[in-house]
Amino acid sequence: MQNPHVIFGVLIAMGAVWTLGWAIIMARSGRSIPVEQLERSENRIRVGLLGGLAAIAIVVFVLSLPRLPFAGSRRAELGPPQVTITATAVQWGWIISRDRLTAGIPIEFDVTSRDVNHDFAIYDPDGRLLTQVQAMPGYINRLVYRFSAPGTYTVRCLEYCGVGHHMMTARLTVARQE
């Protein structure tokens, strides 16, 4: 659920099953017949579709509580975090306390900002978005979190903030866990 490439195939996927049915549609668009003779398998179809797709909705919304990113579920599925720090956000930058972390902990960084909204975002050390928090004036958000393996990963601002946004960043040093 949490694979951005997954995510993306799996939007082709359901792309691909709408463009084919709209296409049919689109290709049997001639030879005229009254709309009355079409009237009952509409209705079925809406029927179908209707218990189809809410059961669908159900079950990813079920699937989605277990794996919420808000500090409570995060604390419940990962333990109570090991090590906390601050990152507080000023345009146009970090102030963390720590930057060398240890992989295999969970850790739990308090986010704020000084001015302006920012958004907290840690990306891996092959440039893929990992997890996120705003930093929001006036309120510290907890985004609790585990590094699965060591190396240097990258903080970016993702709320747009002004002329220095995409200059944003920061480094974390994950060491290998004792």
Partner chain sequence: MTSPHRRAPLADAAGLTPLLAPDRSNSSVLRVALVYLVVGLGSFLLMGLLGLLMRLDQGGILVIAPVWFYRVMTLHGAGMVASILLAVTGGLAAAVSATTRLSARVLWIALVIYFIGTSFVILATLVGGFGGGWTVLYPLPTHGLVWTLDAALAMYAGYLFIALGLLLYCVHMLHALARAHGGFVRLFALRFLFSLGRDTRDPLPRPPELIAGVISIDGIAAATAGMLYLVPIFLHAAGVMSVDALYAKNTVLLFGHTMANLSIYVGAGLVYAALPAFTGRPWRTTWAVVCAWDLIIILMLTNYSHHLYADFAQPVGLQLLAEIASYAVALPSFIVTIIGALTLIYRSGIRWTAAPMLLALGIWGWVFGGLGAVLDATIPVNQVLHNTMWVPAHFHTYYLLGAVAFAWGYLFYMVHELSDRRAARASSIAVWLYGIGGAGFILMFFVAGANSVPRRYAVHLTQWQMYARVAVPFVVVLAFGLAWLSWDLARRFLSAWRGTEGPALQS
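Numbering follows the first chain given and starts at 1. Between two forms, the rigid core is defined as the largest C-alpha subset superposing within 1.5 Å. Treat the numbers as computed from the prediction; the structure is a model and nothing was measured. First, how it differs from the form predicted alone.
Relative to the superposed rigid core, W22 undergoes a CA displacement of at least 2 Å between the two forms. Relative to the superposed rigid core, the position of the CA of G9 differs between the two forms by 2 Å or more.
Beyond the form predicted together with the partner chain, can we have the form predicted alone?
The next block holds one chain only.
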């Protein structure tokens, strides 16, 4: 959820389309209409509503493409990574190749797992989720991220992975760029 205003706007647009469809149905319900004609009319309204919602979904999808967390789109937004960090999940901990990082530069995290699915999530010093990616056995997910401020960041697993899931944390220390 990058921008709650966009989500709110989409919900308002969907509500407006729904209300318009409902108003059309209510406006036509006052007269006596044969059932077959009513069914055809309702079907047209349903198709219109479906088309309208599909158009809204397509527009939202296209507008959200630059914000996707995929490595390619993140590289295009942030520039090529200047540092690559490997992060390997094991029950119940993280093996991270480097825990001292620099703010302001794109960093690529190559994330994988040795056992089961985990989720590599980075939280800021205030406890807000910044970014996350799945850690899967036999596959490397690439997460490109740029820390905007120095501080101590926490890595947590967001995928329930067993009884020790809650202990699966690590720290990243991010220093100011020199």
